[in-house]
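A lone chain, given as structure tokens: the form predicted alone.
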Amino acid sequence: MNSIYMFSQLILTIFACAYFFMKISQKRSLNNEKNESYKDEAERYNRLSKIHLTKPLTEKSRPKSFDEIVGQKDGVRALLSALSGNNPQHIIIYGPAGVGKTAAARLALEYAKKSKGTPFLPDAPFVEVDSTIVRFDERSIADSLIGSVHDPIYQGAGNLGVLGIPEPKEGAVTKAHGGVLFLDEIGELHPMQMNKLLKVLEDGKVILESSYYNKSNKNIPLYVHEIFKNGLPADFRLIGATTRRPCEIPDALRSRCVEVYFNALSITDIRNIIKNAVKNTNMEFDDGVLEYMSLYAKNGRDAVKMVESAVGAARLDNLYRVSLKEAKWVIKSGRYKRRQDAYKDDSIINISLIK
């Protein structure tokens, strides 16, 4: 009887060992497959990271100094006066698209860092956010602008979630702490986002809330306690840019900001932008080409795109110079409309070029 019992135990042990051995083998095999998969993905991304195209002419022609920002002398001066010195202010820049608002804002911080009495440190950040695509969730689960809390019930474990601890996630306002937050097309912000932003501008910090937070929980790291108690730091200067009219921007925001106005570009301004763009093309342009294109470009982006398209058309025909023929083809194919002021100043425009 005992021998039968022992034999049964032996069989069970063998089966158990075989089962666990099989599970271990399967796990190892799965891990090997994952490792191979991760390795393949890593190699693919490494290959992708080594592929670089040439910079578009719009990037090469981006202003690198205030002298290269055409037609905005008063606007740039107003911007610098508001941001420089010992008491920099929040700013809204109004103006058409493609007249240099973003470039001016970037350069303004670098200038302000060197001004006498400035509170900006040499490494003060410039954080740029496109308001038209900023991620936003009305339940405050995710907010890349203001910041949010990673709650386990909504977003899974995370680093602290396995312990049931809410994890603060900083937004752009905290990343801009001590520097400038540039909001492009600020007029497109969701009203709730706008209200949150106004609160941050007033307090200089972001107050977070979570039903998972318990100040008596000793498992919560000290820094998380500090964040929930004192908020995430968000002391920055706002520069908002918009193509909207001032009357379309909330009064509560306007009252907190210095308003700066950038002008639409004149034909002379456009021609100067085209000249600067041509310098980056390594191509010769026939007489009259730049003047002709300046009659149709409404902003700096139009001007640079016309130059780039004309250069491309010339190269398609194996030419080493851009003639009026290529310029006229670009205007026609791009369906550009002639500017309303194209006939107003004979000293600037050669009327025969329009015909």
Ligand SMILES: Nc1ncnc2c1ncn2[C@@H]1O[C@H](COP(=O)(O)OP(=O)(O)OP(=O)(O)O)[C@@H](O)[C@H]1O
Contents of the next structure:
Amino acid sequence: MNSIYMFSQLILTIFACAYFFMKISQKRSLNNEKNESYKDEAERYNRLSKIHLTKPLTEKSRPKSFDEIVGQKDGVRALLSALSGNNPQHIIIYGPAGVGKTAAARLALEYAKKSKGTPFLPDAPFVEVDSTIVRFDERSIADSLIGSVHDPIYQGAGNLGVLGIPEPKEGAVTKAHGGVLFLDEIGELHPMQMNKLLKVLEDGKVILESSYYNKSNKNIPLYVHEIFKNGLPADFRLIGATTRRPCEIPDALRSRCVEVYFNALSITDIRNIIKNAVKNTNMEFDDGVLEYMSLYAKNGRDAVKMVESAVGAARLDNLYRVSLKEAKWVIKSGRYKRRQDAYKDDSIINISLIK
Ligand SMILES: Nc1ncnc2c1ncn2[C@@H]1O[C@H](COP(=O)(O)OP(=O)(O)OP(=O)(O)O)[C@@H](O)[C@H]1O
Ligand SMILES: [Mg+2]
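With the form predicted alone in hand, show me what the form predicted together with the named molecule looks like.
Let's see the whole complex now, leading with the same chain.
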């Protein structure tokens, strides 16, 4: 009887050992498989990150200093005087598409940092957000503009999530703390985001809420308690840029900002932008080509694009010069319309070129 019992114990032990051994080796081979696939992904990512195409002319021609911003003397002056000195203001830049609003906003903070009495520190951040694609969710989960709390229920795993602790996530307004938040196309923000932004401008901080937060919970780290108690810091200056008319922007926002206006660009301005763009191409242009293209470009972006297309057309035909033929082809294929003011101001137009 005893030996039968011992025999069955032995069989059981052997089965148990075999089972655990099988499980361990299964897990090992799964891990190996995972590691292999992570390695493949990492290698693929490395390969991809080594591929770089050349910089488009629109990038190369982006103004690198205020001297390179053409035709916006008053607008640039208004922008700089609002942001410089000891009391920088919030700013909205209005103006048609492609006239240098984004270009100017990107340069403004560096200029203001050098002004007398500025509160911006040398390393003050400039945070740019494209308002047309900023993520928005009515429940404020993952609000990348204002900040959010990742509640454990949405958060799933994660260092704090598994302990049932709500995790504060800072948004762009906190990343811009002490510097400038540039909201490009600010007129496209959702009204709810606009209201939240106003509140942050008022308070200089973001107050977070979560039903998972309990101030007597000892598992919650001290810094999380601090954030729920005092809010995330968000003291910054706003620069918004928009192609919308001032009347389309909420009064509550307008009244908190200095309003700056950028002009539509004249034919002469466009010609200067084309001239600068041409310098970045290593290509010769026949006389009259720049003048001709400037009659058709509505804004700075069009101007640079036209130069790029004309150069492309010349290269396609193995030419080393851009002639009026390429320029005319660009205008025709791009379906550009002649500017209204090109019919009016004869003094800057060489009529013989237009025919
Ligand atoms: N005033 C200007 N002076 C020099 N270059 C300009 C000017 N305006 C536009 N450009 C050229 O056009 C490009 C686009 O300009 P930018 O992005 O600043 O326009 P924007 O006013 O912000 O337009 P949008 O409203 O469409 O965003 C610049 O990188 C530059 O090459
Ligand atoms: Mg812009």
